[in-house]
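Take a look at this single chain, the form predicted on its own, given in structure tokens.
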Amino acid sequence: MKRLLKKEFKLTSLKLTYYFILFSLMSFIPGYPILLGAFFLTLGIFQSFENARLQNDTLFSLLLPVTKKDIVVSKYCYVMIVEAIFFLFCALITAFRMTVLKDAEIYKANAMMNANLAYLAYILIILALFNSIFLGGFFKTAYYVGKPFLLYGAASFIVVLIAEVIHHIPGLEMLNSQSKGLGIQAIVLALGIVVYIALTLCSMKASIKTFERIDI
């Protein structure tokens, strides 16, 4: 498993990849969707397995002496160490603006989503989506990416649209806070990472089934 996740991070992930993990740096922007750099990064994966599709880097893996459980285990592990060290820098930055800058005039002014804790739950949502969808719809065939990475990124648009419309409601402005409502906050942070691991977990167990049947 190792070995198999050394050559992930070593061969088959473009350089590309890593970089996109700068665009966390989003979560500074005032007056933007800042989520779309959750949206960002799964680009960049997405260019990797692309680039690995080209390669016939399932087929290799498969002449390896390993099962087609540790290649699917590999892969989803390759992912979500990428997504964790994005939602680490998401993180920092937040709580810098949320300690440092919450009385920042351009940050009090923004009609659009600050980071804050829900902003954070919203990253893992848009992770969770791409684990289950993209890298599930892979899986099935364990060679197209267009469509998963389709049906990913309409689900990932409309979680953006939910989640830049519901802050304006009456009664839910402390989502938008960086220093009110801290507490429904945390909670809505609790339920993303509940919905983060529950997906990742259903949506690699299906994807070990599944793959374990194709024949390649």
The other form holds:
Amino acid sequence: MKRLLKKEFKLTSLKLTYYFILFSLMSFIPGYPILLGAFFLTLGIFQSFENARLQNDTLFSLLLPVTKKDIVVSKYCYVMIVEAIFFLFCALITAFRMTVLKDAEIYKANAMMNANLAYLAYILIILALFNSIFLGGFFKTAYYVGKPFLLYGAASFIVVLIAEVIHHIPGLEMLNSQSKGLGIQAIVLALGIVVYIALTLCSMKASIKTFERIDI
Amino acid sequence: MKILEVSNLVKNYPNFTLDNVTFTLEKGCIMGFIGRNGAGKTTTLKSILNLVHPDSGDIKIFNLPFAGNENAIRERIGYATGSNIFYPRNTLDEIAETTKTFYSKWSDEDYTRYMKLFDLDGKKKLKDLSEGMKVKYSLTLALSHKAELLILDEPTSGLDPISRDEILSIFKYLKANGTTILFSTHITADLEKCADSITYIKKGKIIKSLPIAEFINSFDASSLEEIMLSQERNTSFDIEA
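Structure of the form predicted together with the partner chain (previous: the form predicted on its own):
What follows is the entire complex, opening with the chain shown before.
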């Protein structure tokens, strides 16, 4: 497994995917749907999958003395590592905004989403959708990447839309606050973590099964 | 000693059936696997490698069933094809550095030796190699992990006559060193220069699998090309003078 993961980073992953981690800096932008940063990260990961497809990565992996299960798990691990780095940056920026910049006027008057604990939860939900819809869809053929990405794209934009609307509903304003309702935000974040883990694990299990069955 | 035994292999597709494919390959032999485009050569080779799941049939490699012994078998086989090139934007040394971590018998000495023998520059990117050099590099990787059986899917297709001749000389060299080769092609002239036996597949069925001289004599022909033409030619395209 470790060797396959190394192969992902050495031969398959594009530098572009790492550059797209910098979209975490969007967490600083006021008056912008900052959740799109998570979508842009997954766009970068998608590029690496497209690159892998063009380089016959799946066939190469299948010819190695490794199990099909390990091939699937290593791909998921690769994606989760990139996502974890992105999430860590977003979390650090969110912490910075919620402490050092908590009284900044520019964020107090922000009609769009603020970086707070709920924001981190929404990021996890978008990443979970990527892992379940895109990765799960990819392993149905181990070749086609377009359709799964389109489906995931549609689902992620719905999440962005809901996340941007929900804090305008009376009584739910605290979901956009950087200082109030932190308890509720923490619960939302915990739910986000549960969704991420559950969807990713379910998708990985399903992908292992489908990848075992397909012909290359 | 039998290196490869394929018995009653069946794979059904909507418009094609691999129909009870059966043949065996002896250690240290070069077997030519011939047939027209679409006859089932690639499907058979992919079934042997378990890339395609047969509906029924048995495959034994090194006297081991593939199921349950996949990793042990893959350690001992090499696969190369003229059409699928892996990681073209990486250098040869980069690909080898990663590949070697998967094989317990990998030898850096052998890698260096074959790179020199085949006149390959490790600093070059795979995409910058000629088609013949790409095949040589695939062989280098396989031989560096001491593959005992090479499964090659049309490795000489698309090569110029000089490159093809070089590759065939390499096959003879490998055979002399004990490597077994299963080599699919529709360029029959190549096989007459190096093959010990021929397996002929037509529309998913094995027509014959015999030592090359016996194979040619059994059709009462003088060459493999003559046999292929007599068996496959569609006379409806003939134009009367």
